[in-house]
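Starting off, we have a lone chain in the form predicted alone, written out as structure tokens.
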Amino acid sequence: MTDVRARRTFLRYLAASPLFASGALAPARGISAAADKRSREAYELGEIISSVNEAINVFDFDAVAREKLPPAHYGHLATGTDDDATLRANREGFRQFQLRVRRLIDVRKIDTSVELCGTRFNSPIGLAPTGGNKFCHPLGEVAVARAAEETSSLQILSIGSTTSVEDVNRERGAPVWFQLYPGEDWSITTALLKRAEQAGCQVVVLTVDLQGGSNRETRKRFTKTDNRDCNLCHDRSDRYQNRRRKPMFDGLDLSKYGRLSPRGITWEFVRRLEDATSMKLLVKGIVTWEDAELCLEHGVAGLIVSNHGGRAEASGRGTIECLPEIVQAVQGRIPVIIDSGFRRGTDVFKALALGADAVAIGRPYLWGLASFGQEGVRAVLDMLRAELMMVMRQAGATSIDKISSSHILRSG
């Protein structure tokens, strides 16, 4: 038997047995029940699209992502923290809000543009920081990077990119975001950021939220039915291994660099970050009004909405429930992003009019990168906005500075 064939009765096997069907082995139990159903059935039945003109809505990338990856792989995309009860509430807080359509408004034309950080993008709908590309697809960031360009949308690039920063950005034909996980060590972060501005980026994403860690269960369970020799990619006898492997750590000495999130560091380090670069910088995995209000004494730039799509801690709560005591207390003084759980149009829309300014993603484009790498990538950023439009239309608003609180309610 094939590997690919093996794999495929091995998942076929796991979508029939009890404990998926309990929830216990669910490797993606973030997304909408009936969609999630619909996903197992394509595997038992082996009903999985062909080509990207096959896809009715992302998760049809993710049952091809699913066929294609090694389960460890797919466990790792597909994880969240603990039982993933957070990672199911990123998609369950949606539910929570209804929207307010309105009739006879001449919608024929719909302008989808946003401006962040003094870039315009086409869709407030962006590429969210995901480490590792090349495990799902031989081109990995460049893919991406090529069909950020194509939809000339936001693209934030992972510190763990297994690209450079300076071929992503040539691959783009503008400078990315580049996302930062401080060293313990000052030398090594001033190091990264040198090295991002040099390579033209204007923009820094601290990211924030795992500090504390957090226990990837479902990743784990999957690694167990992996039956590859990975010892062939990861040299466990290396603590370093897995970052000498990524271009942004090229010439850093590892052993000063530490943990990838120091436990130590307190917002006095965003001062001095601040002090240490020209990029504006934003801080990622804000999800109370307190430290929104922090960024704000902290002069940031911008701040990201984000619990890491379910992966950063056990809270229980969606980023679209964090969203509205944060724009309070922002009150627009800078631009506020979301991303964790974001399958729909309908989404990024109940996000824009609880006064997000755009929208990131995670998981859909690597969905779609797995699925068929660069025009994967392309056919989810373009049907994530053929839906936002539509709902646009639906509700009356024509741009996106039209869609408003008017346009929302909380369910009860």
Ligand SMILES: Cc1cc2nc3c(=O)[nH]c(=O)nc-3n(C[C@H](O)[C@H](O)[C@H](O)COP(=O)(O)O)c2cc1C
The other form holds:
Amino acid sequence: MTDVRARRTFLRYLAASPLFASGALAPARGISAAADKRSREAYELGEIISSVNEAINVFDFDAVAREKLPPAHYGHLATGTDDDATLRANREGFRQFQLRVRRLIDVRKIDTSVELCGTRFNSPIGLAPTGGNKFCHPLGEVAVARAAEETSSLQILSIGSTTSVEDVNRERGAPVWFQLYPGEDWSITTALLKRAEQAGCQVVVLTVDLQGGSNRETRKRFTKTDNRDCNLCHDRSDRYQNRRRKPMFDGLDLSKYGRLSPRGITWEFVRRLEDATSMKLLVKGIVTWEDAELCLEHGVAGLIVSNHGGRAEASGRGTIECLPEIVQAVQGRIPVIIDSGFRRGTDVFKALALGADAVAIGRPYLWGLASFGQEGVRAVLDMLRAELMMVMRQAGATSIDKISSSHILRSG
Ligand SMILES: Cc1cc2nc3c(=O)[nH]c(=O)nc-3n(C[C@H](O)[C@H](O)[C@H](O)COP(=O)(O)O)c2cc1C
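Since the one above is the form predicted alone, can you give the form predicted in complex with this ligand too?
The complete assembly is shown below, putting the previous chain first.
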């Protein structure tokens, strides 16, 4: 019996034990903290699905991703910051809100479509920007774009993508939204904007939550357990090698680009960016009403409530908890999108009931991508939308605009 199988047999035996249920025998390795408990158990017990049809919820794809990806790559996907407290807070935050559902409403027809920045999507659940999708699957962003096209979903493409914006737009059959880390050099920033514009993008998303850096301990721990030679792919002797591998940086003088999120940028920079582009500008990474008001003051076209999936600062505050103060500040004047920790239709419903216009997911579609490529991404999107439709029927809200604050209560 291989080590892995022997370990799983032992764990299956332990699973039946009340001690295991109490958590007393939970694996002591720190690397386990990042993954959701259920998918961690599925992984440990070897209960890995082998086709999309077997999935019961999106966490089933996490277990497959963990099985399939090399440890360093899975660690990169799973990590939060510090001890992952904000990652967990993103999930735990949803428990602070309860649903108020209504009865005896005709719910035979459910419309989940939404309009965002001039485009109609079939679902309020979009794909957040995640860098370098080929670390999950050889087709990377192409597979993601095809799934987004099949489901008519919003796709935000990371500047760190492993497929060019031109190719992704072709596969998506429509322009994606382009996410920008502006770098330190204005001429490079404007060259990136121009390229996205020429590719047909109509929306640019400026990510502002990594200006302070972030300490990704879970990633470091997983990397330590990886016995492959990472230098074979990531040549550490070449400072700019990682960026050279990313098509959006083709032809740019990378030595000038510097930090992705320069420490010195301020709201003045946001204004400068707006003046430099014909694209609508959204700011991603807003978590307080003060910054939401500054977004309005600076005329941005929308904002994304995000803590980078618990990968930015260790605030310990879930984005769903941040949402009410932001919605109150915005008062419907610009679209509010939210991400970080969304894993179920009820999570999405809660955000919409609190006043968000749409939700984005990061890790769940990467789990789907790592598991089953395009089919996996599509399965995750379909599953979350189906779950949302069920809650909408249960609540008696037949379209997204009928989901309101009357459907939600803060516990206590
Ligand atoms: C592997 C990975 C890579 C990411 N890369 C980027 C990126 O390049 N740009 C960005 O703005 N956000 C990036 N994010 C953050 C996501 O856009 C999003 O905010 C987050 O994943 C949402 O949380 P969730 O993963 O819990 O759904 C990344 C997240 C992950 C997990």
